[in-house]
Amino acid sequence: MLKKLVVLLLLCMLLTTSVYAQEALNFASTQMVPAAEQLFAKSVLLKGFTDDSGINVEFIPMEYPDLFTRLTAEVFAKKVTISLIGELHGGLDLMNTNGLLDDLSGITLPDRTFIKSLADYSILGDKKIYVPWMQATFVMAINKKAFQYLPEGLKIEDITGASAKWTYEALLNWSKKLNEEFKVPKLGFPMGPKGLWHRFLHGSIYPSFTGYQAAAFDSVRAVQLWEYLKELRPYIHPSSSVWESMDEPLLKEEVLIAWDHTARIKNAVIEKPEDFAIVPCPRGPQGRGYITVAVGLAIPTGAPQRDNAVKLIDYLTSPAIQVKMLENIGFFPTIQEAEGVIPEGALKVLTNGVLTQSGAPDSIISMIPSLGAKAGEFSAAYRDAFTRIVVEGADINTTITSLADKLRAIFKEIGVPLV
């Protein structure tokens, strides 16, 4: 009798033991929700990381607002099931703010760099609240015909290495010259209505020049922008107020320097890879400003399998499978070594001038503020603005005197810091 007993309670043992090792690991992301992203990070991303490591994962997609409200019942609870979190910037700094997520300064990740900028940015205080995971940014496309008409001073590597040289006053006498030699402007932006000329504008130039895209909307500093944008204004093609997207003008050599998304210049590239160089924004009196979308990797508080989180963070940020993210879902690495894991061709191009532009030590990274249905007010007040100054003629402390306090009220409307 003794001897079945035994028996049965090392049979229950056995049995809760494998249903634990079983038990999936959460991985909720606001990232890969689209089904065909879903489909590769279900069956190829974490498929591969379960046939290293013997650890299941369950690829949880959500959209932003239900996540926050899933986690913070479930650490106010105390009864949480999430192990890991992937997510934009402005979501991980809010889930922090009410006290969602872990400290993971104390993990060690081996033989990978971070891009300072991005890994700055993750930071928090002295609390390190996410390993940066995947980015999406803005960039300069450059025809390389560009690069035998440089103005005197410049040179290719100052650009293409984002030299101190390399500035938007550079960028004027460049655009000047390419004027002369062919009599039309080869100076490219999205100005159409679709296009995205408003983070140009707020996440680009206004950092540059004023070291903030808001809080000095009005500033010294932004009239010196406001005046260089109108010396700028002749050498921009006249066909940029219908342009959505900078690839056709690109292929068409309507252009021979564009600024855009990556995403939005990436089909060029793929197309006549040998013909461009993607290359750095210019830097300002301030530093090199430009939008980054950053995407990190976070534990939240009183997570389960924590030890296993970040084993599946490791997996994640190693350089073969940010390039086979980059690959299948257009996200860009945050590691320097991944820049030599990827094979020749478009996507090497891209990637050298992402990495290179946000690993510039005058870097300036601008965050997309979080402004819900106050977005594109926000948006809207800096191409009102460009409109009113540089096409119509309008006094420039006036003006942005005006649009500065719409701006303040809309922060302070929504509750969040100027940025």
Given for the second form:
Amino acid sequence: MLKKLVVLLLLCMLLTTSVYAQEALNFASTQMVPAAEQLFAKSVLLKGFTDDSGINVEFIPMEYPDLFTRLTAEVFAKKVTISLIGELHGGLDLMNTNGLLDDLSGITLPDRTFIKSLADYSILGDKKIYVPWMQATFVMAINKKAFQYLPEGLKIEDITGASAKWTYEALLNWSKKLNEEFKVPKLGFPMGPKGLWHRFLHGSIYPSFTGYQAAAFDSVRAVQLWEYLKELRPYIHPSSSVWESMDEPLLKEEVLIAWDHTARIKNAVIEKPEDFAIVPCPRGPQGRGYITVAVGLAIPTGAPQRDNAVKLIDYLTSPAIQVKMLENIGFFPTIQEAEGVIPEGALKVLTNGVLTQSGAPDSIISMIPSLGAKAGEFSAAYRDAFTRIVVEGADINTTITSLADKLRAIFKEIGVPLV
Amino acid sequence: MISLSQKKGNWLPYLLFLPALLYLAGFVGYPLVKTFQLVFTSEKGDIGLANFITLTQDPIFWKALKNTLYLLIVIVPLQVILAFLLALFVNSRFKGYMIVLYIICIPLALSDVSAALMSYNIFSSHGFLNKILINSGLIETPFYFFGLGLSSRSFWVVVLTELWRATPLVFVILLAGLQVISKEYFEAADVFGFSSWQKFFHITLPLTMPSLQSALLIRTLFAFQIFGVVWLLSGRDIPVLAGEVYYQQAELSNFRIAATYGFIIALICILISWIYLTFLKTKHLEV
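I would like to compare: after the form predicted on its own, may I see the structure of the form predicted together with the partner chain?
Let us now look at the entire complex, which starts with that chain.
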């Protein structure tokens, strides 16, 4: 009798385990790793999906190297257990190069329009390697008082709507006018040691003037860029060199125009949503360069429960969920429909700016190059160039030629193509 | 024959300091060995002075060394003079001197970061000082004490902040030195008709030399660690040695160069300590 009971129990356990294993969909993500975000992912985001669809999801937060190693082993052993991956563009690109990702071209997600620039970046060659899930970016924050001092020929709509008139030249003229009016520079950048000033240099202004982040570092167009920055320099607030984020200087009205990461401007907008407008970065001769941190959802080659993974992608890219992620983890939507769902207030102000920028037809999206341990040296090269040329007055050609060699050596050493 | 309890007694002292020894070996000894390894190993794994060559070829190193020495030369003498004057003043034990003592010592409780932030709020373009100057009609637009391309002004703000923040430490050491001088020396001096200056040069100064030596040594060594105040008030506009250690380690992940910077700071500190201990030896204590 006892033997029978033990066998029965074992059978029950095996059955339960196998049923559970079949039902649980493994979602590995390098995003939402901090404890509070994990809690949100498990108890709010994915719980909602399970409640709606009846599909259990196992959320597996992982660091990129671990995910890459595990996925490589699973794909080559043809025993894939991960059904869905949430990762940054750069990481997914590398996984795709190693043959780890499925083509998602056949997937149709009704009732949503993905932002074109992001959708374009998710296609490599003929293969759609991921569905854009969320994004973070760098934008400009404008205190609405500054709109009273626009230079001739520039309208508010040009700036907020990312028209061709919203250029670096226009920014210079505007800063000059503000300087004349207030007798102090009113344009600010986070140039402090922990500020993200280098991201402006390599991700915004370099692509806008040269079309590339580093590939044309010492080109003739780059010389024009440095001459422009030298001209802009007197209108940049001197305290910029100690600012690490622009929310405080904006709130104190030390500056009226600022550039920074959305997360570092957010507090100013949340505190005074009526006072600020979030607008796209200006454009240069080659287009409107800006950095986007794009996060995508990808399905591994030979992944189990592919249909359920598609259902999860559908759920995670739906307008309501996109807004929920914005509210909880500060990442912006990748679909245009989300704009209509966001409640009025600070988040709406921020999202409008972000979506207008990512929807601008002249966008040159810069993805931060994956340079590993050399990332610091890469950033330092741009900062050094600014200090030497603009602050200390060194010769442009000599400086950028010597630093370009350094940059090329970094890319060569890491084995990443020059961007 | 040694009994078991005797054996136990022999081992007991070693057992008692074993935890401290293990702690030091783990948290000081091991990192020190690893630092030496980093300093003398090149990126390719060769043992030698490659990191020193890379470091000295970088103009930032020389700037950082120059700035650190400038700050040291300006701050330390000023602090010692100021602290000595304050210590003499408080030691005169006037009515209510304890309140003055507490006020002078307030900055001792502040970290360098807090002091720098307070300084920022005073000297920034929107700070208290500029507000006072603008509201009183002395200036129309803010005066920039630090910022882009204004490193010479930032330098003096750093000096002022450091003076305010770290002078109390020197003051406390010197005051302690002054308080142990026996009154009998001064009574004897009065009998011989010494003037106040004579009393200062022949009694006060020689007898506070041990304290002065400690204060100078501590302040000089601390000056080589100056980092937080400079970092917050001028960013990397004024590179300093300790700041470069942090920058190379945390921002550039360049562990070898960071370790080499640290090694050079340690060498300079050892050299300065030796100079102080050799040349400022207080002769009267050798009797």
